[in-house]
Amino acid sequence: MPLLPPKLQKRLAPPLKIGSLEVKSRVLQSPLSGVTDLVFRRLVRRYAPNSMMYTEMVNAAGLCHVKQLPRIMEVDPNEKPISIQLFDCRPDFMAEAAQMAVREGADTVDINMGCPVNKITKKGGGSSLLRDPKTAEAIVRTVVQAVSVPVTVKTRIGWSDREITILDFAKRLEDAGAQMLTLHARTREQGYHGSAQWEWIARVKEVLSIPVIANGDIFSVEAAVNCLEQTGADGVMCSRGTLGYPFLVGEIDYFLKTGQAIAPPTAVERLECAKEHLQGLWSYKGDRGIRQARKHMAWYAKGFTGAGELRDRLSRIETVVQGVELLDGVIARIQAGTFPEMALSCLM
């Protein structure tokens, strides 16, 4: 574990301010389609009360006609700070859908123009707003005029490594009004592959005035760390660290602000939190949650001996009980020492 350099510990200590808010922490989960739920929120910020969080994002289009908000929207009211995302590439539908969110309980509303997924980038969203700056521009200029809370983007260097338009974009941006910029620092054409190029989130930071929040490759304290020592950034996202790990964001948090390491959690408590997310998307989602549950299950069974028996078997789960019955079955084997000695199928 490195040290944590007097300077930057000075540099990080004052609150984290998005135009007229403030966040007591410079650390901030992802928003993760099919992961950001309110059960995963729940969790991360047990360990990082005071972190930002981000809803999965919401297609504004389809909230044009909507009786009811999309359950993705959903927010409790006790969960501060809380960002929802929307993405499109229409104007005037974004500053509708911004204007639900700020009624459902939106701290911020987050634009995604990062997404490199080609359902979303051939309709015009994500990452293909980076193509389309003057599109890019006129979104957040009228969502910003639409609500009263401070409006954020994300997003990534470039198209490509031959366009990387970030410098440009990114000014563009804070000048039709956006008050935080996030930048993945990897372009479309990389996806999730290959390493993120920090030097660009430096560059960018030299030509903006508002805060500009460091994400990618984000999988540990010690990267954390590099990666502000090395941008400049006025505090890290955590993206797909989390995934099965909900503790990483506080992980980081608490080094930030004491200097001092938080020991990890033990494979039984990693289990624990897993029987608990079971149970919970079970109780929000019901069947639903349990076929979303089962890549979580499999996320959290990793780093010790017989995990790979284990997250073969919870990748497969068909109801709570079987899913409890088996992560309490391995707990207590674990806590016994007679794990993975004895056979897995006898537990199911």
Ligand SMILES: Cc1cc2nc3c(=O)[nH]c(=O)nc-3n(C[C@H](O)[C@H](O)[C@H](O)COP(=O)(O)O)c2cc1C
Given for the second form:
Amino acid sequence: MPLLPPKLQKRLAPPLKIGSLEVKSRVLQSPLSGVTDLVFRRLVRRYAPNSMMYTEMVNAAGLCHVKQLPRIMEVDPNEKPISIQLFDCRPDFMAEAAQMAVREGADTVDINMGCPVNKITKKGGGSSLLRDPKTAEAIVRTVVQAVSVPVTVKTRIGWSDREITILDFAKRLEDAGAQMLTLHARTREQGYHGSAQWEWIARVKEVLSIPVIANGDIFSVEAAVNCLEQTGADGVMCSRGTLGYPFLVGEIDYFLKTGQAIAPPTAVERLECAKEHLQGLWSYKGDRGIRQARKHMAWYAKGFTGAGELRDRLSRIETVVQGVELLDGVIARIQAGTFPEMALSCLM
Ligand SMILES: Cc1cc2nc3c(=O)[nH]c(=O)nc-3n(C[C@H](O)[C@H](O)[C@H](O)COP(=O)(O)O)c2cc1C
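Having seen the form predicted on its own, could you now give me the structure of the form predicted together with this ligand?
Shown next: the complete complex, the earlier chain at its head.
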């Protein structure tokens, strides 16, 4: 575990100010499509009660047509702070959807300008806005006018390595009224491959006055500290590091506040958490929840030897009872000392 440099601790001690909103944590849980539903966020928040969390991205145009909130936009009235993330390229749809988001309880509205998926970029949304800064500005300006909560943007550094446009793009968004920028330090072309290019976060931080949140490759407390030191960012956002590991945001937050590392969860604690996640998805979404739970269960069972078979079986469960029996069986074997590989080499 690294030492927490006193200068860094002091810099990060005040609350994160997103426009008029003060957030008591500098560690954020990213929006993750198919993952960050209400059930998952509840688990993350147990260990990181003050952190900003995001819904999965919501299609603004779909919302305006249907006029009905999709499940992925549902927010628990007790979960705060919470941001609802929207995508589309039409300012008027985005503005109307943003108003619906605020009525649902969003503390901020986040605009997705980073999604690399073809289905979205072909229609002008997500990361394709990096190539259309005028529309990106218009979206921010229109949404800012439509809602009273802060409007933020999550984007990438550019379309490709030959087209890194973030310095100009970020300034335009700030001038249009964005109150915070989260930067996933990869290009659209990189997708989720290669390393995040944190050096661009440092450069963006130099040209903006609004908070800049660093995203990309924050898989551990060490990575968070290194990234905050190297970039001067105002906070970090965790993403894939939380898949099957809803403890990460809380671990980083605790370290940044105290300089102390929390003991990582034991294998049993992780599997108990997996069980709670499975039961939560079942009660919230029924059979669809079980289908979604399969991938989560496989993530929880990753990273320790002897778990291959468990992972395989968990990724094929048909009912909540099957999943709970499997998990309880392994928990009992660990507690009885008959599953030594897992107990000894549990993922940290
Ligand atoms: C399964 C998955 C779903 C994602 N969904 C979203 C999303 O809905 N909105 C968004 O802005 N980014 C989304 N992202 C991108 C992440 O929020 C994050 O920017 C990216 O994974 C980089 O961080 P990492 O290297 O720490 O994973 C998604 C990424 C993954 C892997």
